[in-house]
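The chain below stands alone and is given in structure tokens; this is the form predicted alone.
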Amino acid sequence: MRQMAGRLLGAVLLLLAGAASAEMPRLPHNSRILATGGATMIEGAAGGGIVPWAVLAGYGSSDEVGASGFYTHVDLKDYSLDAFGVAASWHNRVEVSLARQAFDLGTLGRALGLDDHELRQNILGVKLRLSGDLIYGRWPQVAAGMQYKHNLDFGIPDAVGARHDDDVELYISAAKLWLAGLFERNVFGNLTLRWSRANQGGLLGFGGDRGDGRELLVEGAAGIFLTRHIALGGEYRQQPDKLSFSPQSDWFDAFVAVFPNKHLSLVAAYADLGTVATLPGQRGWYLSLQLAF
């Protein structure tokens, strides 16, 4: 699986890295300022890392056409997942994207005799900017976007107390940048809303022995630019708790991002995920690559 994902991934980066550098004297792009296409979320939305923002992928502005891809690997005490995908963006109005997720079940899978055992899950992703501008004006941009998940190994899911293997999210989202906002330095700010009953984001399926409803849960990021090309910032995202079997903890991260230039972002971040799948304490680093025009 892993090979697999990184044959795949190594040519959806040539491809996008071929793209950004090749004429396109019909297809103008590259009009939005540095990062404001922001970095891309494990679930394959623009974004941070661990929740959706207000902005589109790539860096297509009005009458242009913006496209990126990532990889990520995260590697937390006793799991690891990799997640890896793609995302476009129209007239920097709508944004569809696409990942595939793979989470290795490592200490737990061991304890009960699956070794390499993995739970995948495929994302499709819709966003649509609303109203408002990231950076002009008095409002900040707003984007509601819905989130397709499908489990493709339901079977330890299904065991533990999961309802189904599939399910829609939707949220919404407001994110502002302000200009030389705090010390002459530029800062940002991102809120979600989500209505969603996903179990550890869906890889644990969705719904529970404790409830199959959806709940409204809230997600946030903000940070600040050290420099044109260097952020410093912090993600929060809260958790429905559906099953007996473990609790689920919120999630946070700390990131810092950094954008040479617009065809290459790269984000390093400390995660911690509480307890996951029963075992508690799970911290670690995640690393994520973004190639995007």
Contents of the next structure:
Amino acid sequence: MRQMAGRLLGAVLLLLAGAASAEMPRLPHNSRILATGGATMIEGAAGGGIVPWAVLAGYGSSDEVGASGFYTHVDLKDYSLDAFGVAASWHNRVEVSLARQAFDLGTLGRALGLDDHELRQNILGVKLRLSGDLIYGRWPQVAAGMQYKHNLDFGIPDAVGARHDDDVELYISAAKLWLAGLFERNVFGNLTLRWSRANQGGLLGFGGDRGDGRELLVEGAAGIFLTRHIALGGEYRQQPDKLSFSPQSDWFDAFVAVFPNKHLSLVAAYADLGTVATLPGQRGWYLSLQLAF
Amino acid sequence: MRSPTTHRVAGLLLLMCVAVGMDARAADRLYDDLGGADGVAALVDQFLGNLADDARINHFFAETNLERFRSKLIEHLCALAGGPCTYSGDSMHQVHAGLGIGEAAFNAVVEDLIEAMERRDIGTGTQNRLLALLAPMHGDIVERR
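Could you give the coordinates for the form predicted together with its partner chain, as opposed to the form predicted alone above?
Let's see the whole complex now, leading with the same chain.
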């Protein structure tokens, strides 16, 4: 599985490199201001690390297209997560994204003597910018999004009480950048409300023995640009708690994002996911690479 | 369990609130930080050079009286930055009406200005303060479709 994922990633990167060298013939692109496409969060949407933001992937403005590809690795105390995918945006209005996540059960997998050490899921995302602009105007940029998630390994989620191996989540996000907002630096904030019943983002299925209804969950991000190339920030993501076999903690991260140019961005973060599948103290490093066109 | 979570959320919210509260402040000393009359003139010259070289947007200036554009732009930036000038030109809406300027063209001009400020070694904070004063013009310049 690892090999296949690696090959798929290679193919995606080749495709993106090809698109870059062809400079997206005849399609105007790339005119939005640096960093306004954000990074790519672990579910494939433009955002931070764990929260989808109201911004759209790539740098296409109102008559243009944009695209991005990402690879992220999260190394927690007892687990690790790999995620990769691609996203495209049209006229800074619609974003479509595809991502694959592979969650390595590590310690727990060995303790349980499992053959299958991985939980994988595919995620199809669609995001629609409803109104506003991140930088210009008085009001924030507002977007509504949908994520369709499908588990590829449902044996363990099923065994611990999850009800569904696929589900749709809906969210609405508002994001704003304040020029010279704080200490003469540009400051941004994003608030996202998500309607979900996903266990650990869906890697442990959807719904559970403690309830099958979706809940309104709060997610937020805030940060500051030290220069136009470097941002520091943090994120919070509330989680539902639908499986009695293990409590589920809310997620946090603190990140530094680097945007050397419009084609490359790197995010390094410290993530705290709390208790994950009975094992507490799941903290660790998050590294993400994004290419954009 | 609640306490550390609550604290961290409170921290994030506080940061966001402070950010909202600190609106782009008055242009105090911005004119000086831009280098006064000489600094503003040098910045405008660099900016105009960038615009002329930018194939994305230089066609918009094909019939522009560059001498007048230059003097009005210097005057405008000087006035905005709190310098001893009064802008005597037409409103941003009048100047750009009917040109069909879209988001892409507007962003290209912003990038040319940022590039000019970088060339002039203007610091990040000063750049941000000037951009904060210019950003509200977006609504008068970009044509909605």
